[in-house]
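A lone chain, given as structure tokens: the form predicted on its own.
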Amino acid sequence: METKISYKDTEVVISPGSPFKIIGERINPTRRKKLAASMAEGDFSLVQQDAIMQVEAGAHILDVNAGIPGANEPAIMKGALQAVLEVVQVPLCFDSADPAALKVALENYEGKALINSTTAEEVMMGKILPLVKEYGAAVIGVITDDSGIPATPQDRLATARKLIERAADYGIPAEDVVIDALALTVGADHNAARVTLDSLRLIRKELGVNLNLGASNVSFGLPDRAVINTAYLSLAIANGLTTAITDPTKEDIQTTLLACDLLMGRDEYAMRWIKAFRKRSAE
């Protein structure tokens, strides 16, 4: 199954035969206060720089959040977008629960967004879902819904279908969502990684939609979160997972999943590791 998601004439395809692919996380101000300030003030410099770090490090799709409390989000979006294209050309993905603010997003972009996301909540899924279909656009879908977050990969796999199935009575095809299995720290359940491998495999298996990961979330309070979150990447690629919104910028996390590229016959001859090798030992 591919989900294609695209800027004017470029175009990203997330599937299981393709490279992974990674959703650059580093435009969202939240507990980023110099990159807050400066956004709610209007000024987008940073923004930039982070896109094109982003992108030079191997960003295949940007997610852009103008989430600031008490800010003025939508005009905020906007400005964001705006200036992240003025300097990238690459596809977005709008990071907001925000109804108004995707909306101005989605009005101001030139082909097939990403929005991240909705859940399985009722009120969730009329707020975001129609903007889906309206701008056809791509969504990735949280599987938690108005019981909270499920407990086992069974129940996770119900409320993935059944977010499949509201979209597609709005008219969305499955391959428009993408589903999010939902990464929990460690640090709080030891087995909160096994059951959403578990969910992984399981949803792919039984659904056969793209599979995405907000990977770091599984380290969080914890010591060397980069080693952790590089491991819980290779195994879970190992379960179905085709994207994941993460740093690009970290050179293990993008060595990693280069490695597992190659390890799962995504690379031909190995040209992109060999390629990659020799940008490393120039540097």
Second form
Number of protein chains: 2
Amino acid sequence: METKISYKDTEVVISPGSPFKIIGERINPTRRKKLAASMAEGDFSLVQQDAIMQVEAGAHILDVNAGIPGANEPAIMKGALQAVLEVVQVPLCFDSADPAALKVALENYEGKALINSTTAEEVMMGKILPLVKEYGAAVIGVITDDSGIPATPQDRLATARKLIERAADYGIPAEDVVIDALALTVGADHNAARVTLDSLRLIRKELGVNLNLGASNVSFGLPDRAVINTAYLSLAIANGLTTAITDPTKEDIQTTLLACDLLMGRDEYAMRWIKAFRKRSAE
Amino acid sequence: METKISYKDTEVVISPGSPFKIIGERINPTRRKKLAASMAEGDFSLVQQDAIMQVEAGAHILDVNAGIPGANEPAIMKGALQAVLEVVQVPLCFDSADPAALKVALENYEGKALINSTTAEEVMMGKILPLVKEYGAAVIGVITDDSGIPATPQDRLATARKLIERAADYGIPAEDVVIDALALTVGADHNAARVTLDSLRLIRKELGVNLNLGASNVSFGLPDRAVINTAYLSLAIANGLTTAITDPTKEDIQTTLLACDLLMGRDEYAMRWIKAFRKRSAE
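Can you return the structure of this protein in the form predicted in complex with a further copy of the same chain rather than the form predicted on its own?
Below, the chain from earlier opens the complete complex, with every other chain and molecule after it.
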């Protein structure tokens, strides 16, 4: 299944048959005080810097989050997306739980955006899915619902199915719903990662949809997080992950994702691998 | 399925349910001139050093190869294994294509060894499998046969099946045959790794046997080999790999394999991960 995201003439296809797609996570003021302060003042120079760095490092899509406590999220979202699109020409992923902020973003964007995200909670779907339909966007569906986080792969499959069925009720096709199988912290529960990996495989097999993870949460609270995060991405890719919200400016993330493409047969003559190596060597 | 390897009272179980098993690859004179020269002279001090280093770094089993052109392989094999067992108490994997060297090794070993390896070639199986049976060993079965390397996962499955059936003819149970799905160089054929990964999954699903790879060959001829090798191990583990012949003294290999155990739910309370981190930090 192909999820197509675009900005003007630039189209990005998320699918099992094409190279892995990186959604750059850095434009997010949560836990980044300096970035939050500048964005709140309408200064988007750091945002632009993050946009350029991430695209240089291989991001195909950029996540834009404008959630700053006490600030005017719709206005900051608009300012941020316009600042980003002044310096890079890639599709955007609008990251907010506020329908007003999403609406402003979608109104000020030329192309098919990705919305991050809805859960399978009824109230949430009722707010987000109409926007997805109205603006012809695609959406990340996170598999939690009104009863919380499903414990087993079978229950996560059922929740994913509910998301896709509800999207269909709004006229949104399955290929425009990217399922997020939820990366929980392995430090808190040593089976957490395994359940997510098994869920990815099951959802891919049964529903055929594209799959996303925010992959850095898995290592929270543990030492040497970078190794856990890259191993997790590799294991998840082997189980069907087709995109991730992550930070490609971290060299180990970038090289691991390129290596996985190479090893999964998505890098003919190892050309992208060798090109990226030459670029790193020249820096 | 459980493959049990032992040395005296020390038993190592290779199985999907237990932590990943590392077969240390360093005791091998091929392409190591200094080691080859000392082994040929009956000096096993470097061998002992490699044995200690690898077990310290997490090797569960040690591969012992004594193949030096022009030298007396059976005598060197005997000297090497005795030297190793003076300094570590772990099961051994005897690595030779010479039945005489294997016979000497098996005669001078107390426990259930692993033999590396037979192919599915008729002549080879006729030489190696009787020894496996006679000494109650287990064997690595590499899935090439008289027609070469099978091109597709289906053909590799058929070759694996032939190996297991032929072993059964000799009275060797399936759990004592560890299938090596053959890691070919991705630089020569960009689908090579994918075919191996798909073969692992198919063979595990259809035959349920344990699976091995010599995982460093995959990156031959490419830059930044370490990243490719660790990503490959992770992808292979997600596809069912339960053991690998590799070098745990390389920190990225060691940490990646520990991270995979953690993420696959084989490291309760992340205890092994944290312990290994503390050990690295103390060094």
